[in-house]
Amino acid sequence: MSALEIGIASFPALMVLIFLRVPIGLAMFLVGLLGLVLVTDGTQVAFARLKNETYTTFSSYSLTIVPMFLLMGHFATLGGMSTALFKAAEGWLGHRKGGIAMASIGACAGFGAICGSSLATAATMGRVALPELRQYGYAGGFSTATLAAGGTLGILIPPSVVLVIYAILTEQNIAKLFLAAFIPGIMAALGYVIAISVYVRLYPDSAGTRPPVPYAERFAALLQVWPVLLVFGLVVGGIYLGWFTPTEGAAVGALGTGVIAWLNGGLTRASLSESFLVTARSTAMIFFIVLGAAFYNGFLALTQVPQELSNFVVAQGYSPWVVLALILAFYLVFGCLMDSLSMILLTIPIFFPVISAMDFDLVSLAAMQADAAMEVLKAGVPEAMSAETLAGIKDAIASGAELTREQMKELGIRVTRGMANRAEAEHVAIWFGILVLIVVEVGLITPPVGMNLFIINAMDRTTRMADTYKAVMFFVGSDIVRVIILVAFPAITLFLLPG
């Protein structure tokens, strides 16, 4: 067999191991190791790569952000931030039809902003919100579906562990990815609120109501969420103001939530030790999956499978939008069977080269030149510029035409095709990353094996899984509408990125 054939054959072999319940990190590692032995006709290269890959992977400075964000989430829970968020949202929304479910979504969004993990958000908010939902007569399936869907906000609203891994895999700027996720994250929360509103109108008996809370109590509850706002503002604001890098920001966030948890009495010597142990276990699991993926993807690169696949797709002349739609559909299906991190690590090295080879025309050279020209003209027309040249520049901007070299020289700007291509590549990578994150997130709540559904249902043994499946499809529908909107209008995702 040729190296390419061995690489292609590795996919079914990997799927067999995964469906045999072999841990995915170990499965990728074993297939990659055996593949290297077969491709290189010996064990020397494979064992040498094992030594080098292990060191290279675990010595990555960027990966230190992962345990910091995980620890920040644990400290936030100990500090009572999840409860404060839910009580504040419940005070303002709880008296409405479906209001407690809406409050759960709002609290999940707030907690996701300081947690970064979908499963942790779902589990934490499930413990806080489920008793309230039961108390006020919410149907079991509706309650569990709401919390499972709300948990997915943990990996979309920055900071996000999965986005960090995507950034490392595709060599993108972590801060820009966090920025691009803001509007889609807000859209997700609003979409879930709309889904709840539709559900309670179709099934009025599925949700009870609670008495309105006096405004004094509402504002008092709102004041209790200041630690969340403080930590989020410090971490995210500090990153974008240039005070520290994303990794340093994660460490600052972990320290800040730890101090708040200690002041609130939730952080003791025993709980601190437990937080470190839980973080270490979660980090070890993630790092081993990262190592397995690095080993397997190194083997794939040697066989040239990603490059050949990219060349094949481009040669077929398919529309970039058709290719993107097929990839997203693949994620929707397989996201039901695998966790989000594993999906990202396994597929991005294969699909990203394909998407990178496509021309989505997200960045226009003429638009970049127009933006640069307008900045110059805002400051005043250069004295040496003739009225005829100025008129020509304005005509080009108005018509969307590219500026000539002479016109750019008169303006004192330099915007080249290469600069536009680099901007296009970055924008496509960021936009694709957000889309992938969303469809992988949908897989966490899509029957029959959405992981968040099982986590929440395990907390409510009285609710049938079939009831959860029925209710969660309203949230899945909201997610699919959001994906369609973000695919059709990439500017929504890229709006906040610095020009």
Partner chain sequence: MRKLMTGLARTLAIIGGIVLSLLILLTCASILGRLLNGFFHGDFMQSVAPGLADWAIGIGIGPVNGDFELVEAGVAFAIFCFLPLCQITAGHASVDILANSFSRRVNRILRMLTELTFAAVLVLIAWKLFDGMMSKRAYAETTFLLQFPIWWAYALSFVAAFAAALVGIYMGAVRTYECFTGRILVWDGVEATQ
The other form holds:
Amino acid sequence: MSALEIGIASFPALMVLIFLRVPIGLAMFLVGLLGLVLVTDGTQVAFARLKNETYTTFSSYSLTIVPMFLLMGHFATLGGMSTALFKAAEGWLGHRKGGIAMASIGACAGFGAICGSSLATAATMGRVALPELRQYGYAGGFSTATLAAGGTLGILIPPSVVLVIYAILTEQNIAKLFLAAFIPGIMAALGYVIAISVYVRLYPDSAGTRPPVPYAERFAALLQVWPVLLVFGLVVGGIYLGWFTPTEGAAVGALGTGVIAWLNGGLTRASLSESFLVTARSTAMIFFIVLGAAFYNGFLALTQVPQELSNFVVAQGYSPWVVLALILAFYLVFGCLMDSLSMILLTIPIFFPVISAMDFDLVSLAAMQADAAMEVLKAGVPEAMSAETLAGIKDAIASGAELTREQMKELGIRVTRGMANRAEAEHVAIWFGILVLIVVEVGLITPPVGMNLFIINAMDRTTRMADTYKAVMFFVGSDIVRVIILVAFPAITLFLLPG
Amino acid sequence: MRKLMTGLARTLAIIGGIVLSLLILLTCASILGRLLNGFFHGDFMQSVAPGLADWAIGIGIGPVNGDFELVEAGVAFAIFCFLPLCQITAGHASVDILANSFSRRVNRILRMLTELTFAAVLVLIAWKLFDGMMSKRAYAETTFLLQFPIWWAYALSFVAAFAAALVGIYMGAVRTYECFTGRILVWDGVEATQ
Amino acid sequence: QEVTLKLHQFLPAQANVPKLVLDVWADGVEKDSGGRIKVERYPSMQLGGKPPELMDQAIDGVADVVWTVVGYTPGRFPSTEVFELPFMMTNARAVSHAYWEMFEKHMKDDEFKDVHILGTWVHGPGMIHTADPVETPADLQGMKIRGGSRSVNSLLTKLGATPVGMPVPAVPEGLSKGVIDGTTIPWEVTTALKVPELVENHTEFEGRALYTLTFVLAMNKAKYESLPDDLKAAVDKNSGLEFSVFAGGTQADSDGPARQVAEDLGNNIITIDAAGVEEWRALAQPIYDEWLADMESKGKDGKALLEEAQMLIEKYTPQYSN
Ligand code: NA
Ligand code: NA
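Same protein, different state: after the form predicted on its own, show the form predicted in complex with its partner chain.
Zooming out: every chain and molecule, the one shown earlier first.
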């Protein structure tokens, strides 16, 4: 067998192992190891790589963000932030039809702003909101589905562990990815609220009501969420403004939530130990998958499969949009079976080169030049510039033509084709990252294998899984609508990015 | 035995958690130092209280030297410390959609094979990490800024990786026992405790 | 073909060194072997691992050929650091020539005994790029600077600056957000990092550069030994002294156009003259002493190496100066 054939054969091998319930990280590690042994005729290379690779994979400065964000989420709960968020949202929305469910979504969105993990958001908000929902007569499946969907906001709204991993895999800027995730994250929350109102209209019996809360109480509850705003502002704002790197931001957030939890009396020796244990378990799980993926992807690169696949797709001459749609559909289907992080680690090294080789035309050189020129002209026409030159520049901008070297020199700007290409590459990478993030997160709530569904359903023994499956399809529907909108209008995702 | 191994895993996880917390404090101290250093060097302090500012800079207020490499060494150790707990609580992510339709017997055999393989992999990782440590030691490789020998960091991680391998072997034994006796010792979500 | 060589390195394929140096080497080997050697190129650490692992990958045969920065593995090849000392480096061709000669004489069977080295070179003159002008050592007081090498970092500390450790790709972000006030890199790298658009001041040193970095192109020893004589000859023909000088020179040749970009933007290019360099050089003496002490602790005669390096650089510099 040639190296390429071994590489291709590794996919079914990996799938068989995974469906035999071999842990995903272990499966990737094993296939990578055996593949490497086959391709290089012996254990020498594989063993030599192991000498350093486990250590260097675990000693990653950027990935340190992962355990820090996880710890931050636990501290936030210990500090009472999840309860405060839910109380505030419930005060304002609870009396409406489906209002408590909407409040749950709002609280999940708020908690997502200080928690980097979907499972943690689902588990935390489930514990807070599920009893309330059931108490006020919300149907079992509807309640669990709402919270499972709300949990995905933990990742969709920055900070987000999955985005960090994507950024590292594709060498993109974490701060920019967080920024780009913001509007789609808000859209997700709004989409879920709409899904809820549609659901309660179709099944009026599925939701009860509670009496309105006096305004004084509502404002009082709102005041209680200041720590959330503070931490979110400090972490995401600080990363964006460049006060610190994303890893430093995670450290600040963990310390900040830790201090708040301590001040609120939530941080005791026992609860601290518990936070460490829970963080330890999730971190080890994530990093073993990262290790397996690193090993598997190193092997795959050696077999040249990613390059060949990319060449093949490009040679077919499909439209970039068709390729994108196929990839997103692939994630949606596979998301029914696999968890988000494994999917990203497994597939991004293969799909990203394919997408990078395509031209989506998100950035035009002429438009970039026009922006820079307008910026200069807004501050006043340069003195030395002749009326003729100015007219030429204005013509070019109006007709969408590219500026000449001389025109740019006169303006004192420099916007080259290279800069436009770099911007295009970065925009595509960020936009694709957000789309992938959304479709893999949908996987957390698509039946039959959806981690969030399992977590929430396990909290309510009276609700049948089938009821949860049925109700959650409304939320999945809103997710799919959102993906279509974001694919059709890349500008929504890229809107907040600095020019 | 079960108590001993669980105790080992939990203790290591908590040590890892403490190291992680120290790294968080170190990182925050470094940011604070960097901000203060900029502040004391800034025009405001240099004109209002130059003496105080120079004194503060003189005593070394600034980012922690080598924070980056300390975090890298520390987090590797912490993660190796986290592995045993994940192992002993069956915390690794897996897909059980197909496994749910297998018979109990088949599931137990699969689980035994998986856990034995996992143990072998953890032993291999620890063994090769040891080789890596010896090679770093032989080459006297150091870190960039603090220039401490890299093999120290490898050695710390090796201790934890060794413990992970021990726990891995123990879990292999547990699943083998379960397979042959039918008694479930460590619940993993696929079948209930009996 | 009968032999495949996996060439692994950390930069993207279209960057200067892969495109202008490594591809030339690889194409030359393929051609001179009559197509019997194929060089498979793996940019951007595609074969896995992080850049500091490249040297081990060549030693262990994970890759057959690697290009790496010697300083990625501090402490391991202390002799090469003689060329990285502040104000040692004159021009890249001359220093690469001296480096190869001293490599053959002192390092080949000692520090590099576990690999087969194909080339040794340095990049063009390392210099400082800052938001506020740096004309004297005192100007660096209180600035947060990303230092390019170990000895530059210790020099910066001595001069009252704060060295900040960050990977090269993080430099543009760091500069634009003020996390750092400046960075040390050669001109060549500034265009890709948009440095001239982010800071206005560039400080170069006449005659002797602030610093440089040492590189090697290294091959797995067993793989090299396993080649039949005619294929060995094809590899040899493209490697060694001539290749090293070519590689260093090619990297340095990209400095000019990059400098032009900064000039076109109307940036402030400060050149420290020979007398000024002496002042800087005197302040760097502790770095020299530290290195000599370090060498002594490793049982090596640092003083002799230093003198020889200085002598050779002196000897070759006129020869390669335009
Ligand atoms: Na989040
Ligand atoms: Na799913």
